[in-house]
Every structure is written in structure tokens, then in C-alpha cells.
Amino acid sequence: MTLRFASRLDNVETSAIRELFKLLGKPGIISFAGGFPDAAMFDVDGVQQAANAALKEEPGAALQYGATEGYQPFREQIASFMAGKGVQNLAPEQLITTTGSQQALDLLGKTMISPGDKVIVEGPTFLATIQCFRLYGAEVISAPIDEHGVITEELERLIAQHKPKLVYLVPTFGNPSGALLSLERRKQVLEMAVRHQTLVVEDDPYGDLYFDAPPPPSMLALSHSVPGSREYLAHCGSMSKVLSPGLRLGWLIAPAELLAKCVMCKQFSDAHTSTFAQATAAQYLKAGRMPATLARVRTTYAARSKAMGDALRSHLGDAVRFVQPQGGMFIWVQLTGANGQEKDGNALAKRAIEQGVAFVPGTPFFAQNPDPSTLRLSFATADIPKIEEGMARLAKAF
């Protein structure tokens, strides 16, 4: 039997990260490959209490079908949560609940992208975004970054040249780069969005995972200071990295016309995000447990990030180059090839698995011109002894 699949699948491949997981069945392997939060950081008691409260206070609403836009108490809590991060005048009606922020990206692809449209992303960027936008027929163009995020002069040049449907950025502790877009560049991006009348999508799943000083305000929070920019800005948020990915809760804040189109498309795909998950999260936020949870996660990840950076320098020396992240879950490494050592991340990944350690090569994270000398290491799920042992094993793979 020959099935005739949709042509939109022709330019899309399965996730290189998901495929890598198939190789991780070897006993005792230490994995820095996943982008998962540490399950030991989950506030199980808090979530259980929140679920019980949801079932006690509004069992019918929590267990019933709900509005596509989202469960109103959850939307109210998210509006309050965002206000605490400097977002002014955000009403619950200005956001919709999504099944993880990944669905928000999919809805933006459905509503904004026609085959042949151009979209600009960072190089490197979140792998699933490249796949999602290509699925809807986009030509995905990479804008270069440095440790301070997207290089705005290059971004504006690309916008002027290609006139994209949208620009997608992960400005705060990006995946995979860990880069932090500076305050000055954030304002410049907002200004060019207005100047070129181009939608900017700000994806912010990691902004609360800072280690020392808080990062600059989100572009959404800054938009009040750049007249007109709010009309060209969509913001994606997520509970996955700060509470639980299993709840599958995200949200999308966007101009009213775009939000309405996304609601329509969401009706076709899943009717609504789990009302029980939303009710549970609403009770959790209402109980005020999030600040303590975030403080614990920040402290743990900061120590692991430092341990990984120290171990990389100790075991690999000038064979690697990286910027110590100020938050998030990842260290982005470039192999230098110094003294004739390995400079190909893909080749190193295969030998590393043989040594009992795994990471993700950097090439899949580029929409264009992939850099084979790069790799992504996640420090989120391994404790410090495993990080130190894993780096020692990685050194043996060179």
C-alpha cells in the first residue's frame, strides 16, 4: 500500500534530539542532551494541594469542557503573573491558554505563514520552531547572534531585504545558545518592528530562570515605551520550565485580530487546553507558591551551570569556547580544534556515547549555514557529581 502524504511534509524531518534519545538506552549513560527541567525540582505537594483545591472549589468547571480561549481564573492569574514582571495593562482577555508554548508557535504558523513566506529566526534557535514554520511552507532565514543575542544591525538588514511575515526570537537565555538579548537591543527590535511593520514573536520560556540579577524586562514589558510596538508583538509564555511540563500549559499574548485567528485555529485542533490542568495551575498561582519554587530552581541550576563551566575548563581547556550563561538550562559550546583536537560536534557525539555521555550536536539548531563545531549541553537534570563525571567522560571522547 502506498500512501500519498501531504507535500508539506517534504521539507520536514523528525527531531534530531528525539532521535538521539533512541541511543540513550545504554545503562549508566550520563545525558546532557534533553531540555527537560529536573523532576526533583517539581513542587509535588504544592501541585497536589492545588489539584485538590480545584476539585473542591469548582469540580464541574475543572472537569468539564471549557472555552477555547482558556479557563478564566487561569487567564486572570497569568495576567497578574505577567504584571509582576512589568507588563502593563494586560487584561485576561488579551491572552489565550495554549497546550504548552509549542502550540502557541504552531498557531502562529497556521495563522501567519503561507507557502513561500519568509520567516527570520536566530541562528541557532529552538529546533522545533524551525520544523514548525517549515511545515507551513516558510523559507526560514537565520539572523546571526552573539553573547548579547541577535545582532540587531544584521537583523534589520535581513528584514529590509526579505520583508518577512514574522521574526521569531528567544531573547532571554535562549535555547540552545543561552544568550541574553541586551536592553538596548530589545528596544531596537521593537523600534524596527514598528519601522518595518513586521510581527516579532518573543518566546520566553526561560526568563524566570535567572541566576543572579534578573534579566532585562521582556520586550512585552518594554513595549509601552516604544509607541506602536505592541501592535507588532506576540509573546509566548510557558509553565513547563517553572512548574511542570506535564501540565502542558502555555499562553499567547498578541494583538486582538491575531489572537482571534489563533482561537479559531485552536478550535479545530484541540477545542481547548485541559481545564483541569488550568484549574490546578490557577490554584497553585493563587496560593503564592511560585516565588519559593523559582528561588529553589534558580539556586540549583546556578550551581550546576557553574559546575559544568568549571568542569569544561578543567577537562577540555582550550579545546572548547563558551560563554557562561546567566540563566536558563543550557551551555552552548564551540569546539576550537586547538592542537588538532576534534572540531566536529556530530563526530564527537558518537564517540561520546561510547564513553557513556550524551549531548546534542549543534547543527540541527541552524535553519541555514549550520556550524558543525557547535554543541548544546544541558545542566538542568544532572547533579554536580554527574556533571563532573560526565565532563571527564567527554574529555575521553576527544
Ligand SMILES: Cc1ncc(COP(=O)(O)O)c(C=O)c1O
Contents of the next structure:
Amino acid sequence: MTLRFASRLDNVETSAIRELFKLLGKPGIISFAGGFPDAAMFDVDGVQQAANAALKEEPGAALQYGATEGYQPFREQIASFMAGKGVQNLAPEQLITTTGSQQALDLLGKTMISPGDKVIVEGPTFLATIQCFRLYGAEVISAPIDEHGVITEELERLIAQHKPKLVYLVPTFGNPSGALLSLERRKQVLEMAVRHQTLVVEDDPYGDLYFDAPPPPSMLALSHSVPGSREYLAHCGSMSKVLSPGLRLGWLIAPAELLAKCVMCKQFSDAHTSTFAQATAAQYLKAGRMPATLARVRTTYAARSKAMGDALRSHLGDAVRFVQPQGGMFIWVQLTGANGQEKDGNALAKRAIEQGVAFVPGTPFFAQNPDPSTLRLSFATADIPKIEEGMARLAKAF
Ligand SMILES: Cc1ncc(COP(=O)(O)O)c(C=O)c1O
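The form predicted together with this ligand is what I want next, because the block you gave corresponds to the form predicted on its own; please supply it.
Now the complete complex, all chains and molecules, led by this one.
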């Protein structure tokens, strides 16, 4: 029997990253390939206490079906978490809980994109977003970035040319670029959203993972200073990188009409996000444990990021160019090809596996015009000795 799959699948392929991950089972491999947070950072005691409190104080609700919009105490906690990050006047009703921020992206795709519509993303950007938007039939257009994030003149030119349904940005410590969109550019993007009446999606799972200094406020926090911009802004948040991805908790803040349509689509998808996970996270936030957890994660990742940057410089020298990240989980590396050294990330990835070290080559992260001389290294999960050993192995792969 031949199954006749939906034509929307013609538009997407299995991710190249998944194929690469199959090779990572090899014993002894040091992997910088994943996008996982470090499991050793999980506040297991805190989550356990929060889960116990949820079961003790609200067992009926925590284990029952819940509202599609989300569990109210969780929405309240998220509203105050966001207020702590400069988002003014956010009522719990203006956000919905999603099953990871990935679901928020999916709901935005479902509600906004018809086959043939254009969307603009950064080149490079989060691979699953490219795939998700393509699944809904989008033509995904890539806007170039530099170390300060998306280049706004180019973005505006592309918006004017393509009249996209939406623009998707990861402005703070982007995946994979690590780039940080400057304050000035954030305001420019908001002004552009109003000028061109185009929805901008701010995906912000990494904003809390800053090292020395907090990043500029999110575009959501800045939107009050750009009249009209809130009507064209959707913001996705996530517990994954700060507390636990296994809880599958994200949230979406969007204009009321769009949010209502997302709720409708979510109803048909998973009915609601786990009430138990939401009740647990609500208790966790209420107990006030988040600041200490964030502080621990920031310190650890900052030290690893620095160690990786130092080791890259000392082991690989002029073979690579990169900007030392100010937060997040990734270093985005450009192979320079200096002195005839390897310049192709895909070729290097294969030889690196033979040397016992893994990373993701950069090409899958581009919706258009892939730059084969790029690669992504995650510094989140390996400790410093492993990072140093990994970089020494990587040098042997050249
Ligand atoms: C930029 C970006 N957005 C969204 C996600 C999805 O995260 P989650 O669904 O776990 O919240 C990730 C995960 O790696 C990501 O890097």
C-alpha cells in the first residue's frame, strides 16, 4: 500500500541536524552540537518541591483538564515574570500558555501563513522555525545579520519588496548566531512593523541567559515607546532554557485578535498544555526560586562561553572568526580558510566526528543563500576541561 501524504510535506525535509545526531552515539564523542541546556543545572529540588506543593494545594486542578488559554496561576506568574523584565501593563489574559515556545511558532504559522505567503527570517535562524513555516507553505526569505543582529536597512528593503505575512526574529542571543540586536535596531524594527503594518514575531528563549550585563529590553518591553507597535508584535517566551525543557512550557503574547485565533487552533491541536506542568512551574515561580537558578545558569554558561572562546583562539587561531557571545548558548563560527585551511563546515563536521568532536555545520540554518563556511558550537552542556579537549580535537580535524 502506498500512503498518500499531504502535499504540505513536499515543502520540508528531515532536518540535516537530526541526521548528524545519529552519528553522535559513537562512544567518547564530545558534542557541541546539541541545543539542550545542561541537565546538571536543573533545580531538581526546587521542581520537586513545586510539584509537591501543586499536588497538595491544588490537586484537582493540577491533574484535571484545563483551559486552552492556560492555567490561570501560571499565566499570572508569567505576567509578573515579564513585568520584572520591563513589560508594562501585561494582564495574564494577554498571554496564553503553549506547549513549549515551539508550539507558539506553530500556532503563528497555522494562523498567519497560507501556501505561497512570504515570511522573512534572519539568515541564519532557528531551523525548526524555517521548517515549521515551510510546512504551512511559506516561502521563507532570509534577511542578513551582523554581530548586532538583523541589518535593519536590508530588512526594510525586503519587507517593502516582499510584503511578508510576518517577520520572525530571535533578537537576543540568537540561535544559532548568538547575536544581540542593538537597542537602536530594536526600535527601528518596531517602527518598521507599524510603517509596513507587518507582524513581527520576537522569539526570546535566551534573553535571561546574559553574562556580564543584561541585554537591551525586549521589543515587547520597548513597544510602549513606539506608538502602535504592540498591534504588530507577537512575543514567544519559554521555560526551556531557564528551568527545564521537559516541562514543555512556553507562552505567547500577541494582539487580542491573533491570540484568539491561536487559542482556537490550539484547541484542535492539544486542547491545552499540561496543567500539572503549569501548576508546578507556577509554584516554582511563586516560591521565588527563579532568580537564584538564573544566576547559577548565567555564571556557568558565562565561564563556558569564555573558555570556548579562549580555546578557539588558542587552538584554531586565524582559521576561525567569531564574536564572543554576551549570553545564550552558542558561538557562531566563520571558517576563514586562512593559509589554505578547511573552509567548508560540512566537510569539517565529518572529519571532526572522526576526531571525536561534534558540532552543527551552519548551512541548515539558512533559509536562503547558505554560507557553507559557518558552524554552530554550543558551550552549554560540556564542562570546561571537555571544552578545551574538544577544541584541541577540532584543531586536528583541519
Ligand atoms: C530560537 C528558539 N526558539 C524556540 C525554541 C523552542 O523551544 P521550546 O519549544 O523548548 O520552548 C528553541 C529551542 O531550541 C529556540 O532555539
